[in-house]
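Quick heads-up: it's one chain on its own, the form predicted alone, in structure tokens.
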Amino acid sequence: MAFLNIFVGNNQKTMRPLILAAAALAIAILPAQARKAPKTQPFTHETVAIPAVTPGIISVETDGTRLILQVDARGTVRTVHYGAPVGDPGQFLCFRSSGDHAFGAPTAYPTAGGDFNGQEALHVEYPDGSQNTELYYVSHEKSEKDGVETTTIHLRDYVTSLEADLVFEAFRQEDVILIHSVIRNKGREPVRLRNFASASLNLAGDSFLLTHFHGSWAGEMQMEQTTLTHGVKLIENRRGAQVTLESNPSFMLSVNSPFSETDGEVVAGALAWSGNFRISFELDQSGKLNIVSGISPFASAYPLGAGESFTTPEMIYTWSAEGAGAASRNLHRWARREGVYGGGKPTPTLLNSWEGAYFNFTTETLLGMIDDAASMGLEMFVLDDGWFAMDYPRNDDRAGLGDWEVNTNKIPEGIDYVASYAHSKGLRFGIWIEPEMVNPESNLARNHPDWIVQSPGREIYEQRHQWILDLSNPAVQDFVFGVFDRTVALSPRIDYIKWDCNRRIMSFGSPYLGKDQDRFYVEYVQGFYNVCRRIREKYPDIIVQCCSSGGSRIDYGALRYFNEVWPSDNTDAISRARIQWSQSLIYPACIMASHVSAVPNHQSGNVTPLKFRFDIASGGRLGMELQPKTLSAEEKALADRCISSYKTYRDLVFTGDLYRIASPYSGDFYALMYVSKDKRRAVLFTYCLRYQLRVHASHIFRLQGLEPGLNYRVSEQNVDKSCWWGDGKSFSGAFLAGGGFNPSFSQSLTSAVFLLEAE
């Protein structure tokens, strides 16, 4: 009735009787249940005092970029700048990003709570049902080692005792910043993390052009561009495994300019996580772009017990004022230093048995392929699928997965016999496994049905005649590690493992986790990483390829354990032009396995010249995937010549700086080049994808990355007669960059590779 007293005011004597009568009548007609007195006391609370802080600036610095954070008078940490160096960062101390911070507030790690109403990075549900979190600055510290400066900002919610650390690792020379968060439950009761992103980044600009990637089997990593408008744009995947098939957890943003290889401001980002992910781009009403990236919260309300902590995966960022090309080179340099197992060390050329033999081979078949590989100058032979299982023999993809014993009907002499033969021919030896999967037709499926991902009482869905093993279960992790371990034990001459993963998760569930299924999607990936760590601890020198029906597991989380990836099962050279171009925007060439296969191509049906296939494949780690006995003597001689030439410039492909000269997405010609760090050597790949008119046969390519004052001798590889008038002559870097390089292509699907060496 307090509101009645306020309303009546000075008219109490005249109005009060009427109002009291009206109130009594209203109460009389309410349902009896509504008129019952409450059993609990009215809600009261005591506001928790937030300790005062001194406003300040925290600067995260690389040689060419700055990420500047502001601690305001309330203790809220806000992002005020990411991009070019700006001199004294203290100049941002009184910076106002907008007229009212409540609108489009650039909070460094926005939470569901307080005055923020956009895309949150952290959303926590507490035992009392409340879902508000407000993180305030406590302290921060910096440390530096080997050119990497680590900044850790400690935040705390003083009501719930939840704490969060924001961790920034700045790779100075590479101009790359890694961001992740550590969330700790310092309260006395468990909480649930409903959203727990790795990072939030705020950008200011007049326009944002988003470059991202979509795909499908045999058409992975297709570049797509869209201008961001107000509202939210999501890049997300919920497949559980094979999560980079339909989209990749990476992007580029062109700020205030169209997409360009050489000009304009670009921000590039990639999430190091091999499971469900979500990257959201929200352009708010103030014109600011907020990017929140991390593990997808789908079916993952992660429980965090009292005293427990959760560390999110890393979000990798770089900034460039010189277009997409410079942003890519930053990421590639960082990847070769930190992000890829083996650091970009060149790996062997190889012949893989798959498209040359599939499941149908004997020891004699394999030894013949090894002989041919050695005769063409290749350096390794890889035995693909089909070598294992006896009770349910692996003669097709319907049986045998899970039963990892040698099929002695195919290879009675054993794997060591074949591996030793390869070594006797001067080749290394590799072998294929798919340890995360099981066929229903297998002893493993019959003996351990509880190891299979499943939901109680529901059908276990097959894909490719497979089920998927539950890597959240430590026993399954032991088994998967054991598959790798026992396979390597088949021969001391195994140098390479091709690790495949050929299906996604459906009807998810873990018998091991019981009722705590919200942990599944996160712990599946963590289980995969646990296995990978154990493998690398025991087998640091074995080359391991990450294959997942092609390019379905290409991310910087997996790449910490793998030397290379298989970008696509599609080996068609025309298709690979776009796939490999797009992949190069984020990932370095040193991880890109690219093979020469037979024609008509087994996936696309396209027929392309053998030299064109070699020239496309030589832009990554060169390999072959066909039956060499189908090649003519002339074709074998060309293969020998191309492989020999590749070895002379392979170091440039693996460790050089990439410059994309012409895009297969925008014209008839495609070109890229790799330049050594000292700019004294380079290799240039040029391709004619579509030939229109003879008048257009001579095309000008403006080369990049060369030293203008140096003279370079230019020599075309793998031909007797060059398609360029200047072959064998020397030209200045300025001439080659200024429009003087114009090779002639006489028809579609012709190509030329040029080696440039400073004199």
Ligand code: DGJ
Given for the second form:
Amino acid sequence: MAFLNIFVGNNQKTMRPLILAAAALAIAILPAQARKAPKTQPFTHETVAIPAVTPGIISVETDGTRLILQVDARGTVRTVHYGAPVGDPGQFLCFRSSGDHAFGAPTAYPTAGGDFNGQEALHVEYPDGSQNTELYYVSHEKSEKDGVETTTIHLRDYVTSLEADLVFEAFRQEDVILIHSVIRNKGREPVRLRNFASASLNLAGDSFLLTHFHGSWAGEMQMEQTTLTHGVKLIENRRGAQVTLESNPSFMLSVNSPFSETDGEVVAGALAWSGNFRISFELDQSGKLNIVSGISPFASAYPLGAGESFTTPEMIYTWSAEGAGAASRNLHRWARREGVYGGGKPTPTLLNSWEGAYFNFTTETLLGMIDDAASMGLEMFVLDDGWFAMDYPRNDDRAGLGDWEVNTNKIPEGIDYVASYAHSKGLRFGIWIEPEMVNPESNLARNHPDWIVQSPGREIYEQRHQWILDLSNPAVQDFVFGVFDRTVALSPRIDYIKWDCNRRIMSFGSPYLGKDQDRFYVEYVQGFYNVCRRIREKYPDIIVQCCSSGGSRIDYGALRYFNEVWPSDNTDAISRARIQWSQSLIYPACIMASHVSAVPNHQSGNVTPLKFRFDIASGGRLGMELQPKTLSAEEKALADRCISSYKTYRDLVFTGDLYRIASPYSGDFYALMYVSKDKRRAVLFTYCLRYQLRVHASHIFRLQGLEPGLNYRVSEQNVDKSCWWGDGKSFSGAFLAGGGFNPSFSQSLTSAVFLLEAE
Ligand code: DGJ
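Can you return the structure of this protein in the form predicted in complex with the ligand rather than the form predicted alone?
Now the complete complex, all chains and molecules, led by this one.
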């Protein structure tokens, strides 16, 4: 039997007379009205018995990884290993995990309290004001379904009756482990969760190099690396909405020595949450790294009533000893299996109206774009912003958001007329909405001022001339669902919705939640997910793009409901090289919309060849976003060629295994390839971002992922002028990996795409 002393205060008997004397003196000198009875009961000396447990090992297993937890006799659960399979996990039974009181090592779900002083996963405030929680092992169970093994470990605080379940879902073939927790208030009074992370992972290693992603508008997902030193590094965002603009809730970590694409130990993680998040990396005195990841507790001391529970979002982990490439492929496989709506099923190529028309169009403009899209072989037309609102017409971004009726001054015939025209030309049809937002210049803002996120008596700041609706309010959730529902009802021929979200939360607060503002940030996101769930129940087949001023909502929480994302408003092919590379570290290519736009580029002013733009865009879901009338006949012919060859290999982009060959972050070249599961087909993209030296003319790219013994016939795609002496010839997989591939790049911004097919 182990004992836990729950006394908080001074328990030295010798001190007690002194304390009593001091208290008597204090009472004597206080004015009469200040001498009130204390509000709470004084803390008592009581010791609660904690049942001893039999020490044991819990092994969470995928085909190529192990996450091993150790339970000691006191019932403390600690992570002792995440990485390679290690034979019999029982060998970890007597492993010393630095778990003694003097050291204060983190448990598998470290709490504020007990012997721990580091970054906690759980911090609970109890009705008596106390804030200590100590979780001990109660039991665990395992179940398996469809190659996914679920391990649930039940933990309990024996003083407060608070319980926590740690849930590990191990995707065997994908080598991915999802971790989340369920926190349960089994007491008789409400408690407050001051921190309620999803997962805590303790790693051993000599050094840790962190790769994470910062960003800004038109510059999302920029890779950055830092060696972790002792102390805490936080990746956190508190924007409420658009949380992935400045940083993405994901990372890759080199353990021991820096990883390359093909070598080195890597842990990769991503949090499935579309709101405020926090991932802390704490390197402690023992040189171990503890990673605590979850919802940011900022302004969210979440109330949990008696008997209630809170389920945290999933933290997605993978591990590989074969570098960043293998770690990404694990995540991509899992994402296509269950992390992304639609599972990587190819979506149509398209023309989007935004950069070609912005707000200035009529039916005639749209029909003209549809004709051109059809003539170039595109498969869908998407009508972007500007089609709605009558009283406050959406002719620019200053008015109309919230009033989702068709602007019949622009499109008198209605949406069904345009959608039907697209269908008659063999195209599908998509349309833009931004249902969470409202311009002050709108009927919605006038009719429902209480639906707007705001704080009493304070200015409601505008961003892009708009306010944000309070999704914690069920009435707002109904409205937002209704916007989607009514938009789809505009025509039976709506195949695709682009869902935009163009501002963050400022002056945070919910009129609906009243005094319960601690719920706001969490319930805003839960409200968003409620709406998404309803949409998917009613519209399982509509393709939905997640856009947020570009890539400000790219996370595995949203992706459960969305087929694809708009990675950035920056459509410049040079800028996209870096954005797309970084995005591919964590997210699969099937979600990556990538559009060919006009030059000079509207965001960067860069002028790039049309072929280069096509070659960059073809590495994701290919689209175009310009006024096709501005293209010459020659350019349209090239577009036609690129689009038709893309259709022959896009299955590889959507479902193939990605191999990154050359990084735009570290040199003048960029290259990547997608290889089919059976390794019989592959597509290779090569780009010269900057030509500086003659040696650049024959840079060698060594290919990966091919079968050494197979012969591959190589055919160049998107041909402008042939770029490689080997075009049309056959080479063994061994030659292409070892000898390499050297297309002739004679100037900056040349590029080449090759299809490789086994003979
Ligand atoms: C921001 C998006 O990222 C753009 O693609 C476009 O849809 C505009 N909003 C429309 O307002």
